[in-house]
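One chain follows as structure tokens, the form predicted on its own.
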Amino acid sequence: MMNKPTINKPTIRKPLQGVRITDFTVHAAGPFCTHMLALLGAECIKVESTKRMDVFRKPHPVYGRMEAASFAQVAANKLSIQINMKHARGAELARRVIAISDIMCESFRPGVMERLGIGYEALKAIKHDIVMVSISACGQTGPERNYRGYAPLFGATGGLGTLTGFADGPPVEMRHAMDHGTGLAAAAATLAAYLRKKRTGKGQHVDISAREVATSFIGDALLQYAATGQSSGRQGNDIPGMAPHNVYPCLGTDMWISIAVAQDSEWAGLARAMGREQWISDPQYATSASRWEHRRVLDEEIAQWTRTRTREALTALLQKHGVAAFPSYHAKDIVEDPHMLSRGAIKELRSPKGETRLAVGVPWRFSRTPGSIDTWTPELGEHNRYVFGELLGMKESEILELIEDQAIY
């Protein structure tokens, strides 16, 4: 018999404490959505099975990852149960879990949930005010609704790829940022639908298209096309009218600093920091228009100066002179950064077995109802007894029978 897991009941009330989510999402975009909600205190019950576990529980060479770090990130703070959705009793068990939930999230291709008997129309009969969130590549409707898609395709078809990269190179794949951007958009939409439910008592189906999330990021390019008939091209690190606006090499291997100057006062600060006060009145650099015109020469001048200094020393110096400058960080830099550590942005988690690892904390601060990352990535089915026994009130004999019948599997 499996030991009953310890469920941490936070003493500080979180914004979504008391909200329950049944989570059928897989890969990254959907799980990141529910991860954000779990950080805010929602009780998130992740549904998998031994036959069809989340692919990110194992190495995923498509994403260039040979270990399961991605899953560990987006599954922390969640509960895990096993349900065999292809078993009639398993599907019924899933409906019972959804019936005690406020929200159901899924990220399969359109039609999958209907075939499993848990599409939105079926769920309304189970729980009339359920909020169902569906995250897919192209949305639940339209001629391309069943197209397969991964993160690089979202940015490509959403128009971001053709805007990203250098003018003399190909479009750049947008990978993890697209998954996480879609997840954040889905989390915001979920909260809006849940708020309406609390106000009106009515649920609804939320349809999130990853390619449309990507398109929402290029509104200025669409406006430009509407006004001029011309599509924007790739500009590398350039921003028209701003110079310098680039990433510059620093002392060390693969060390870089990002510097952006938008105003004349910032330009004067940069010139003073570099010991080039004469640049302030130099006609070649005196105005934003002239700096933009001579940006390539300016970039080389700045690069010669930055490559003999460390990122940290340059950042401190430039910020002191009122210049927007930050290091281009590696993961190691972030977990060791004093500022991030002082804000609790990086937190150490401890597993029930005594293992420890660092995790990214919550990206917001609430003065009265703080969110937090508290629990280790759950083992597959770790919370079967809690969900089926404590929440659904099933007897141990019934749970064991469903395990034997592979409905819980």
Second form
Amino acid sequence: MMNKPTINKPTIRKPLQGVRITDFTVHAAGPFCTHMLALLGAECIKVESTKRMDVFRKPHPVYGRMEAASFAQVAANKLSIQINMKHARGAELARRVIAISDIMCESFRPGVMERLGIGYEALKAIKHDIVMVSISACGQTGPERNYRGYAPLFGATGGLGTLTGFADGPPVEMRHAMDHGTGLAAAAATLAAYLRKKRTGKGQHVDISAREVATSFIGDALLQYAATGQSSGRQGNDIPGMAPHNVYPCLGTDMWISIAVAQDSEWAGLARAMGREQWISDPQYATSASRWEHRRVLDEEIAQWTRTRTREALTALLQKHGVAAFPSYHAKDIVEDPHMLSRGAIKELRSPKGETRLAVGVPWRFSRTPGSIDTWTPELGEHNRYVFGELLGMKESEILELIEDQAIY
Amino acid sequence: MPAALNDTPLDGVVVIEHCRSVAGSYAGRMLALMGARVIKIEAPGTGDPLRRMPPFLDGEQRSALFDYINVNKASITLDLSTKPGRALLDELLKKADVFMDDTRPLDRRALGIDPEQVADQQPSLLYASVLPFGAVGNHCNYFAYELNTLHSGGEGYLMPNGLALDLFPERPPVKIYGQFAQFVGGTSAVCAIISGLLVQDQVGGQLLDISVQDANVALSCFNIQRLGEGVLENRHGRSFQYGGVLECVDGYVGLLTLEQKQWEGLVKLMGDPEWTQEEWLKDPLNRGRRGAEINKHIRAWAKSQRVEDLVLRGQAQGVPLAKYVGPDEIMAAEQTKARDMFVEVDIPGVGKVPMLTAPFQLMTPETLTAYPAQPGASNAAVFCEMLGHSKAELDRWRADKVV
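Got the form predicted on its own; any chance of the form predicted together with its partner chain too?
Expanding to the full complex; the earlier chain stays at the top.
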């Protein structure tokens, strides 16, 4: 099902139908933000150039990928155009695309957009109510705004990675979930700014710092530290007040189940499921505090019990007894899960060449205005003619001349 | 939706939050910081169980997590299983733009808050269902806390990587700190709710079915993408081929050199040691293939380095290096202060403490108000002032344990 950008279906209104985004973001955080908005129906125009291609179009050896990705989730549902931003006529062309957009997203280092003549103040002159979204490592202001970073690094400077890990071990690097978490927070902020523009007619510059998003995930630890001067540090799989609370081995290689108990009723459910009813009346397990005290003993007992059973059988049994339990899912589990498939959370996409690929679907189900994932990763410049020709009304000769001049490059 | 009177995105928007999960409460927090009037419904008596979730702040037993995720909200109590309680909810929903609920679908029907039942009465209301596995599907009635949802989304299986994994290869996966998956679910809910508000004038109300699992699978989409490339990721295979967490004399740093220039900067930073001069190291693909060898050298070198000094010199060479910092250093950092990340909040029994605002610089309220110590502290304001009931009625409901 190709989603032709020129055809709108008025009967099925998507939340962001008719909203246009010029998207200069690359890597993971920014593209995830605009990917979310594209799922909601925005027309997202991704700007790259032969000189500045997004990472998925290249090998990525540090991640162990030795060639370009054949499909990139976060680029799906987007249009692709080529603009050489280092060319004066390229920057001018970019301004024209932005002028017909509602939202502009970028993830350059702070200051770069100003140098290119498309900083927020310059854009306001072109389009007074533009919502400009900047996603950077440390934000647009402050002494460390020029700090260079990737997800694992803002996981470090934001504190989330520091508090993640075994109590007797080192901190742990945050991976794509951190980039994408930043992108998700950015999407929420962008939607809020766009709603405000719709209600008040005012645009604004939304400033997202990946490091601050990382920090937002430890807000409770920060509050605890501010009030008490104490911080609990790394705690492995523990959550204070909850026990048993861990990941336990199951039948098979590298198979695990997560089990979490908070309330007394859940504890009784676990004891019954395990055939250990005597635990219910055992005073050393009577309260959540006493279970917490004995959590390592309990972990041993539970692991003994789970080791010889399958994740699926354990999950079904524990859920029946009112206990929060779920397998530790790997990618294959997710794409084969009938529950996920029934929700449309996993979708098969088809490339123009006929390749198929499983992609993550829309993570929300709207009863009246559902979003959708329709189109494959665009080829670099696949939509040059549509954007420059149809949307900007440029003549073919004009486009060819800009290609010749390497402004469209 | 009423007209906006001030500069916050959600000024005038009324949200009724009937949530006990961290995900739902976190969504309410974000909406409140965006300017919405968020009214949280708790059970009469002891209120939300999360109130009793350690770690606690000084003074009275106030939960750090509960206070963090419920700031800027009003608290009312309501027993929805009683007739007058359910009727009051209807009155509230008539005044509301959004209803957020995380009751299990099985229990919704009994309380008369099934999305269809509510839609019959309130056709223009946005019903935001925030559940671990969504409102439909085989698992929709499953119980789950943070640990379970983190593992349902794929990221739980893949943690840790790098140094922590090399040190403890036999241990079970380790979770991300705190309530990561729940906050992600909450942020995802905010996206859906604002999207619903954007078209509410045209299409009216609707059901927004938000699944914490779906949100986390979306976040872990790279994992699904790798599967499509024929790679089923696991903790060992997913580790960076080289770099990552490094132990220094006085703490830990993270290192990631994705570009050639950055690698060259790292070689310089290490003082051009002999092992870096080998021909195969010049090719990034080779470095990717033989990362373990590189790591052995880098880790040995890092052990003699001091964190602050290393990070400064590294940034000067263009090498992406960062210190793993804790809450103390975050609060003291110049960057934190320059960006007004914290706002003082007066917590009953604790006093004035700085609290993190929202993870974006937007038009957010400049003041933070602590969540009330007593469940139902806003009962009079909501039932009398907002809904127009008399004090006598409220007293009667109190006596009947409706509120």
